[in-house]
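In structure tokens, one chain follows: the form predicted alone.
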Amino acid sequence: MALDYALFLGCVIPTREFGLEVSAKKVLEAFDVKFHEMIGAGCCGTAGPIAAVDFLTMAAIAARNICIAEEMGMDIITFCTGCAGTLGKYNKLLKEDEHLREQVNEILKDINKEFKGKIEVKHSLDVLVNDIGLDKIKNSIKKKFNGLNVAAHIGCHAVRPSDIRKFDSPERPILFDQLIELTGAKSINFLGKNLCCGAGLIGVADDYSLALVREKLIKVKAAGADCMCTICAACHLQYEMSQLSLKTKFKEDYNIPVLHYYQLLGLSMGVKPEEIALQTVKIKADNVLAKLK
């Protein structure tokens, strides 16, 4: 039975991280997930900047996007943890707060939309674990990695705030590690594993952002990682681009490939590298391919 979702791509993925879109679609479609375009969808609003200026505006921006999916009669799926967090937060608030819902619907009336609270917002991790299931994913594996040490970075928004995300423990998440190890790879431990990558500081405090990611890369390298694996587009960008910056600024060459989870899983499912846009990673992943049986 097909799983039909309204696909919310957001801003970063189609403009800078299309490797995530290509690989996620390729893998999830193998599990009979069907994606339906949300015609007219805009930016999720990114809860921090806009909400800090005008909370009601932020709520209306998020609600407008949710209304499009409601009109389609489908739950939303996102590949971006930030979009999942923002849309999920306001979907929950608008369902629970009648006064806020009335205020937002008064704004939406001008564009002939009304938030009704009929759908859910899901990140693709939720779909993998709860809708598809680990057993079905395990049964899809055709090749296993042998001796591949993966440094997993689940990021902040995949599990926080926990009262909205409800995906895994925000302090000791394990489901992402389990998903990685279905491929035969080992998800290794390293100091500061669950700390922020620093991407949220870009444009505000660039030096601090680079210092945070540098500290994490040092720990990842010391732990013997062959590659990193992310589920968040912003985290993926941070780990790739910062390695290039650190090479220029400090003459430090970490040379750690950073893969989207769907690229790792896709390879293990027997998908060809070019079908999951492996050529888009900025640090060549030849060492990863070499450890695929």
Second form
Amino acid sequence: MALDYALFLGCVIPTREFGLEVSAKKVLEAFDVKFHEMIGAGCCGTAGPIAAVDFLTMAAIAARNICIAEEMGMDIITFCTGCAGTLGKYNKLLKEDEHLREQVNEILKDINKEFKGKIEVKHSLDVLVNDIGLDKIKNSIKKKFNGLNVAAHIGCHAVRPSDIRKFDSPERPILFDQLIELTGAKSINFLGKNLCCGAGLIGVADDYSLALVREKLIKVKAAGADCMCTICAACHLQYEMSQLSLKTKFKEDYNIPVLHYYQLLGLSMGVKPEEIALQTVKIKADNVLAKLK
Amino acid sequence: MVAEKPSPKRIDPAFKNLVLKEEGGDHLLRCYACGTCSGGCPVAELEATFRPHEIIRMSIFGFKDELLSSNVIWLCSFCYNCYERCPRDVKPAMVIRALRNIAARQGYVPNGIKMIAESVYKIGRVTEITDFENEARADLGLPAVEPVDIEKMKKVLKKAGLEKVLPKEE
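Since the structure above is the form predicted alone, I would like to see how the form predicted together with its partner chain looks, so please show that one next.
What follows is the whole complex; the chain from before opens it.
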């Protein structure tokens, strides 16, 4: 049975993280997930910046997006952890808080939309684990990585705040590591594994953002990782771009390839590297490919 | 170092009420200053002036101008460690967000955030989609991105009040 979803792409993925979009679509479609475009959708409400300046604006534009999916009669799927957090939070708040719902619907009335609270918002991780299931993923594995040490970074907003993102333990998540290990790779332990990558401070406090990610990279390197694996577009962007800027600014070369989870899984499912846009990763992942048997 | 004694003018005891009313600030007064939030904060590890429990204390005491004009309220990366760990469910990250909302209405918005807010207002997204992006997408077999229904989006943004925090334009 096909799993039909309204696809909310967000801002960062369709303009900066093509590799995530290509690989997520390729891999999830192999599990019968069908994506339906959300016509006219815009900014999710951006957890960081817009929330920072005006709460009601955020609630209103999140609701506007949710309304589009409600009209399609489908749950939302998003590959973006930020969007999943924002849309998920407001979907919940608007369902529960009558006063906020009235305020928001008053705003949406002008564009002939009304939040009804009929759908759910899902991260693609939720779909992988809860709708498809680890067993089915395991059965789809055709090749296994041998001796590949992966530093997993699930990203804060995939699991926190846990009263909204009910996915895994908020501080000791293990499901993402299990997903990685299905491919034969080893999800290694490293200091500060579940700490923030600093992406939330990009454009607001860039020095701090870089300092946070540098700490992570040092620890990942020290733990002997062959590559990193992320599921969040912002974390992926942060780990790749900061490695490039640390190299030019401070002559520090970490040289750690950063793969999207769907790329790792796709390779293991026997999908060709170009079909999951492996060429788009900014730090060459030849060492990862070499360990695929 | 001897701390500078704050003059009475700088204290506004009613400030806490403003924070309490703001979305996310409603648990402010539950704080008993244990410092769990600061202990588990990755930014606090880098920056000695950033201590979420101090920000909360300052809000309760009413150090209004000092807080709103300070860059410390813009240093939180929203990792939500404090949110999970706070034994009093104060949700320190949300208090900081409430302070940002109040600060923004008073004109204190860092340029980086202003730019993103303006971008959302003008094009409906954080990042612009030009021919460059669409060509790169086409090379990877991805469809061109549908433009946002910007007129409707603007209507929502105007009525919701984003304009309050944007510079005057058009």
